[in-house]
Amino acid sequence: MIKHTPPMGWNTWNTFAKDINEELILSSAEDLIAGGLHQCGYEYVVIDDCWALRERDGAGRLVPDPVKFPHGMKYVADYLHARGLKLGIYSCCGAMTCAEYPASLNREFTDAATFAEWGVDFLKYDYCFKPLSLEGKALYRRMGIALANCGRDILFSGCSWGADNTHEWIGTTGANMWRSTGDIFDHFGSVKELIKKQYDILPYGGVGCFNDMDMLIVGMHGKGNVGLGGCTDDEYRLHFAAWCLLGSPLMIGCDIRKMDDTTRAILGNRELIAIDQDERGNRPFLFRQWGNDDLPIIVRILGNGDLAVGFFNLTDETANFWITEDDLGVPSFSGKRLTGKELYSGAPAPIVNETLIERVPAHQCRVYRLKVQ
């Protein structure tokens, strides 16, 4: 599989962890459709860790927990496929998964064939309990080869947390996306940390294998498995916009059955999603306002020639942001100018004397889509 845009969907882990079952998956899938998010591009329904029995069967195959999934995984896959959605599942390259369930070490071909038989479309592949004597890159290549030979097109989502210099070798494994960070938590400090971890690895993402900044916490409000106090809606807007400009996969992590209108509006912002999903797949580039890592200006050249420009205030004080048209590749002698709007408010882009300039409160962002005219 060659994936030309970052995958989008919903994952169980952030909110539910081990408390998953068939009814949760199917009802969440229905809400994904009824609430309009499927139409925005969210298509994968990913069942994370804790879905299996603690032991394999007599043939060495993974077994879905019959209490949690009484009809089995093929039933879940068929249900989702009938509604235009896709099923994702979880395993790990180590001796056990992170929650100590059976993992795929030395069982890669068996498990890939099992997932294909069930109709799985996406595999999240974790990095826990990896034997110390074995290299992660070799284990990920094993699963990449197994998936390529399983008879089904399964998206390979590597989740090695950026450990062991993942960026240097992940492209050799067949992975379509790779976790470039540790786990996200539902507080602004975590969002800030994960954004800053991208600065030095921006060249390693893009079409074919996207830098994955972990799942979205938008709308969690401190509830669920990774809830640690929660964020304000403005902080969630910054979080979502940063993931979009940086081209990360967009995997919803809140309980979509209970999301409020503000959460749905953030996750369904089609103009920001269009930046994330721009098929040209150009890498973003970065400026630091006043040389400060906590005041990044993130820019992407889009496929139609537009520019996406984001001012992100990661500090605790209001900050002045500015960037010239010359910085953005449109010098005055070109005879061209930039015009556009801010993508949350719809306000015209404040361009004065060939400079985009804005005062941005703490923990907020301003994101513009600009046309060259």
Second form
Amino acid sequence: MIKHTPPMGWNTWNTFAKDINEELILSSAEDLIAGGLHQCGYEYVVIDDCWALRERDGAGRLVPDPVKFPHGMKYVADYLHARGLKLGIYSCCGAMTCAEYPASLNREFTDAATFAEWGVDFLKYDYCFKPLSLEGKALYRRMGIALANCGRDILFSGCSWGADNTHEWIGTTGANMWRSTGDIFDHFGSVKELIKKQYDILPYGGVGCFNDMDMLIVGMHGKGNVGLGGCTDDEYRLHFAAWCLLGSPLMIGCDIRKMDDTTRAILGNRELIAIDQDERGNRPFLFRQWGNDDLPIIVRILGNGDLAVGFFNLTDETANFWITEDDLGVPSFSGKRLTGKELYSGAPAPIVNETLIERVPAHQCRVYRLKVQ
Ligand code: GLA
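Now show me the form predicted together with alpha-D-galactopyranose (GLA); what you just gave was the form predicted alone.
All chains and molecules follow, beginning with the one already shown.
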């Protein structure tokens, strides 16, 4: 399956790791719908690592752990499909998954057929235990071919953490999204690191194969598997806005059944989601305020001709940001001007003397959608 905008959904790993089961999946799916996030575009419910038994069955097939998934995976898929959602599952190109469950090395065609039979719509494919003697790109192509021939549209989500120059070959594998970095953790240092790792690979993404900056930590508040102290709500706002401006898939990672209103408002910010999901899929470009890597200004030209501009203060002090309309591609001799608003506060974009200018506190962002008039 190919999605022409970055896939959106929820994934079990960030909060629950191995503590997953049918009840958690189905109740989270219900909350995704009841809380309005499904209507915002979140549709994939992805069961990450630790869903299987440690041994394959006599026919060499993967077996869902019957204690965690007493009715099997087809039941889960049918339940989600009946509600307009899609099922994602997880495997790995090595002999074992990262948590040491059986994985798909040399079983690619069997596993793709099994997933198709269950009604799976999405496969996250990891990189642990890849034999040194085999190339990751060859193993990913093998799974890409297996999925393309399994008789069901299954979205291929690569997760090789940017290793082995993933950006150079991932587009040849059939993957629709690719993880460009190592794992996210729920603290601001991790968000900052993942954003800065994008600077050199901005051209490698977009329609066809989206650059996946990893699951969101918005709303985790230090709880769960990758909880490492947590972030403030302003830091979560910055994190979400950066993922949207950079066009990453948006996979919620918190416990959606216990989400507070602020978290729901961040994840459900339709104007930011519209930037992430912009169908034209233009790549973002980058300026560095004062030449500082920790003060990125990220810009995207949107499909309707608007500009999305984000000021991101990754430093620990308040910073002044500015960028001229000329820098943004709208010189004054064009007779055109930019006007618009900030997308969290709704405040008018502060444009003075043909310059978008604002003072931004530490660990905060300002994101504007600007019209050319
Ligand atoms: C790797 C991936 C994570 C998660 C775990 C599961 O670390 O990068 O996203 O899937 O494996 O074990």
